[in-house]
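What follows is one chain in structure tokens, specifically the form predicted on its own.
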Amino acid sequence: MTKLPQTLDNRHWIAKVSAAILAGGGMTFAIMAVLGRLIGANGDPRSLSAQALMWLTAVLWVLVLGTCFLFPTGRKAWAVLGGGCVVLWSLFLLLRALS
């Protein structure tokens, strides 16, 4: 017997959107700091690495705001951004140590 596709719905929007908001900004965030820890950017806002980064982590943060409501729930999708953010940061405090 195969078992039927679970259907996408909205019933926890708040939830999800909650997430994508605190846990998909807060990983953005991480990303951007872990590519700039990477890549050498240094403080100058004017520079073409810190304008590559401040671009990058707004046009990922619209994609998690836009597939946040992929999850098929509200519990799934703090779970899967919210340990994405602990991994990440836990990555950019791992290479700030490091260096």
Given for the second form:
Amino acid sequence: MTKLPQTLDNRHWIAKVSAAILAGGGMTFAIMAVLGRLIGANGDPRSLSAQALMWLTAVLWVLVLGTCFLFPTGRKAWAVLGGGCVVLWSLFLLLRALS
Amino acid sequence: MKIRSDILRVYREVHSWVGICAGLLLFVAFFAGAISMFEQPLQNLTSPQLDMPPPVPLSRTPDLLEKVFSAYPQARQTYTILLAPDRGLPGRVAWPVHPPHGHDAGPMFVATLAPDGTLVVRQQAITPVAHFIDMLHQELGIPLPHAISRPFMGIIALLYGMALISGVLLFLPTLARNLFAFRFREGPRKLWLDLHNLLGFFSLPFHIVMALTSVVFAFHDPIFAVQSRVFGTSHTSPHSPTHTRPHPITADQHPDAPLLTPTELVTSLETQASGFVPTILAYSQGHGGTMLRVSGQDSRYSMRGPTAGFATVDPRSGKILSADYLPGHQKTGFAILTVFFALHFGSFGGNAIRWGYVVLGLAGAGMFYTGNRLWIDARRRREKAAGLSRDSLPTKILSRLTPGWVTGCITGCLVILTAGYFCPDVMTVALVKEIYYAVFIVFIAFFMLKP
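Follow the form predicted on its own with the form predicted in complex with the partner chain, if you could.
Below: every chain and molecule of the assembly, starting with the one above.
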């Protein structure tokens, strides 16, 4: 690792994009699951909550894909998005166990 | 606004690669989408005139229905009463030729009564040209099997979303300086760049809506599948608020009560939802007896579908059972979500908005074309600076593919529309497809091979 002031480049673009698609996708689904749990969504596609959550998931996923290039390295992207994915899904499982 | 130069460099690369992967496909989506704003009128224009007497007055529909049911008992399962018959369905009652499955009902029988009261039935003869162009729009002009074409479209929509984010980031630092710049005397590169920025920036809200809705159209099924697994039957939370429960669409069933006549239904709807103009009464036999879904327009509000909003109605009392998708009668949440759909389809505000969408769609297509031109120009300059005397192979291919693709798509659409208008009788699904792709490929080949 160099000590130079960090400049961003696209050398790790495959790692960053795959992190955004897989880990980032998993994380947005986890956000959907946690929020749905909190508002008591029932998952019926005809219901307002299910449709609103579906839109939210799509918007978040596009945003993660668009901003993943700002991670300094591919490893960092996987760490943050993958970590977020694990933490949020754990939170969901916890919420489900508590109810 | 200042953005670090390394971030700009990263996003310039992202923007050009994402753009080059998706640009030509999005061109087809936008061009065919602009034409599809008037899919129904185009379908009427390119369909043969059916030889049948004019539709009976609405008040005689019960008489007509009785004759239809005795001659075609299967029509009881699913049938529609047409309140606004057009050239495609020039009768009063229609029902599918084959039992319907899924969204696409397939060809329909259409019926009316002759002046002497005898039943007249014809099979609908719709030329598939307008529908084909709509499918070009939905499948980005690539004839993939249906199972692949949706996710493929979704991936391109995600790339489109990335291109929008990166494009905005790139334009922000020079926004104030270049917003109204149009330097058509400083060489082609500046011209294409200014045109690209102008089109992109001023139709940005339109593009954001298109990118998000397309992602949703492609991926809503998997997302709902995850939801039903995650929130589904396993634990039903005892305190789940009632407003998120599915709407019980069951009528106060009086199975013996007769169905309302269409005239009575229209009057009843008029008092419950004035301003909503019903056009189609769709009856079907469901679990809870006869179900009725009414489609119609109300140009004062956003509509959920491309050309209509919907209401579920009790066919025996005329009472509106579900107004979730009924323009002007939706709850706030549903109304907000409907706005997204309406902003994709341009299904609000009537024909003026539709024409506006044609312009926006063509401008969008133009933006993708200018994007490709910029990419080619930038590569040419770089290659010249690196000392190459001729274009490298990728530059050469793309500089020829772009005009071929664009002119092929435009000409292909115009040829099938013209053919559909002048000889609607011979145009089958297969023939329309063959003509379009033949023209498309000939144009690409011409530009590829020309010296």
